[in-house]
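Given as structure tokens, the chain that follows is alone and in the form predicted alone.
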Amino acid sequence: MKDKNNREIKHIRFSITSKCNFKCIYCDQEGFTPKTSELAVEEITKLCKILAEILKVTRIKFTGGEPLCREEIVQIIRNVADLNLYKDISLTTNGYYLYEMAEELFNAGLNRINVSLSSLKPEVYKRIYGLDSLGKVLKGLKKTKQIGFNPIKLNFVILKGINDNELENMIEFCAINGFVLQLIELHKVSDALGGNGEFYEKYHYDVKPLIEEFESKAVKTIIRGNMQNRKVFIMPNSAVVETISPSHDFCMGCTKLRVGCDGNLFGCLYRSDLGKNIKEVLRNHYSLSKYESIVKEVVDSREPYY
């Protein structure tokens, strides 16, 4: 199904959970305040095989909050998993309970993980995440990748004058241990969770001089069309690098379709307002084409937000 840009939808990123143990203080709660109660087991099962079947995706990604959190979080996944619709299930963390959760995730039919991952000093770390849990995190992390995760990504938020100086090291640490880093540009807060223009201009870190670099260095550069136009870069440390920078080509690249943990759809992290909940609709057993009209209405609502 296509947009009015005639952007394709082609992944989903579905919000399990609005509760987090963090405070991270780049927070933007995935674009969208909950206005009822989490989607059950069963809800989420059932609208992720809707999603599929409506949009032909085969590419799905949980959230939070914090999705390990949630505690079906294995059953989600697992439901999930046997529906035989997704060929690629990934999942969006902090990391604090992967030692305890990633062999199960693994055997429920978890393909991928991403980790957020800042700061490898503890006091900035903590800083950052509102916890002192760095260690515990990085001794999740040598799990995962024992585990067999591949690939294992890095969200590396960058901020001015708080852990800029430390991109050189997070390149190598990827570079070191076969971790791909995900180097994000700070986005200005959505409107619907009221804006935070005065942190966004504190902490924000223009990247354009960074890839400009990567440009100049990397011994391969891909771009991620299937991904809102996302530059990916292999470095001659063998480090991959894959650079998130809000922009217009950004936004006319994007494929994505969101899910609030209350069921809501929207197709904007910025614009979540434009959303439908299809929360009631889910309780009913209405024909496929009925579900179609809701998803068509909330994929046309979609446009560039740059």
Ligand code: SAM
The other form holds:
Amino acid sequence: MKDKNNREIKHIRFSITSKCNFKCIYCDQEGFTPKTSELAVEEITKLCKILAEILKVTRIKFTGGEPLCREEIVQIIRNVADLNLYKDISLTTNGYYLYEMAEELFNAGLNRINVSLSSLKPEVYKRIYGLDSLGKVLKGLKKTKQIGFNPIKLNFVILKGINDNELENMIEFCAINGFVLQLIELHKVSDALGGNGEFYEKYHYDVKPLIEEFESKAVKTIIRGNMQNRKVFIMPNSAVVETISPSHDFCMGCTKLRVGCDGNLFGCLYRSDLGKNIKEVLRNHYSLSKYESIVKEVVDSREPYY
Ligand code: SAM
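In place of the form predicted alone, output the structure of the form predicted together with the ligand.
Once more the chain from above appears, this time first in line as the rest of the complex follows.
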């Protein structure tokens, strides 16, 4: 399905809970606040099936809050894998419970994992995430790799004066361990969620000059046309660095549809207010064409950029 600006929806970002055991200083809350209770496991499975059938999408990413704080996470992954409609099932996690859960998640059918890791220094890690758990997360990462997840991506949100001096070290860490580094530029948090104006002004680090630097040093550059026109660089030390920097190009290349844990379907991190809550409709067992018209309305609410 294409939106009114001719962008095709190619994947789903599904928040399955707003619960989280971390207090990340930059948190965007995935662009929404739940208005009602979480969807039940069966409702999540049903919605995933409907969206795959309507949109013909084969990629889905589960997020939170912290998705591993949702008690039924393994069941959710298994149910969605058993639909046999998605080729790429991934999740983004703070990594705290990976050591205990990575194997079960792998066996349930999870294909890929992104782990938030914005520092390799314990005291900086604690400042960013609010928890002194770097060691536990690194242990979880090691286990995740041993189990066979591939690729494993590390989400590094670069913050001026906090962790910008760790980038080189992080690239080296990824090269040594075979992880992909996602270098993420801090973005603004929607005003509807309280905004992060002052924090943004203080800690925002412009990634564009870094992208130019990578461009000049990389042995190969790839543009992920499917994914907000993100640039991926293969560095001389074989590190793979993906850059995520909000811009008009970024939004023009956005192919994502979002689902909140309360069933709110929305098209943009900054406009959850344009979404539609699908929970009641899911309970009413409507026809696929009825669901299609609701999804189309949400997809068409997407603007070229914000
Ligand atoms: N708790 C999970 C985690 O830590 O991955 C999932 C939710 S978290 C909101 C997902 C990702 O959003 C994080 O890895 C982080 O990279 C990104 N993120 C959150 N707030 C951000 C912001 N203000 N700017 C840039 N990235 C942000």
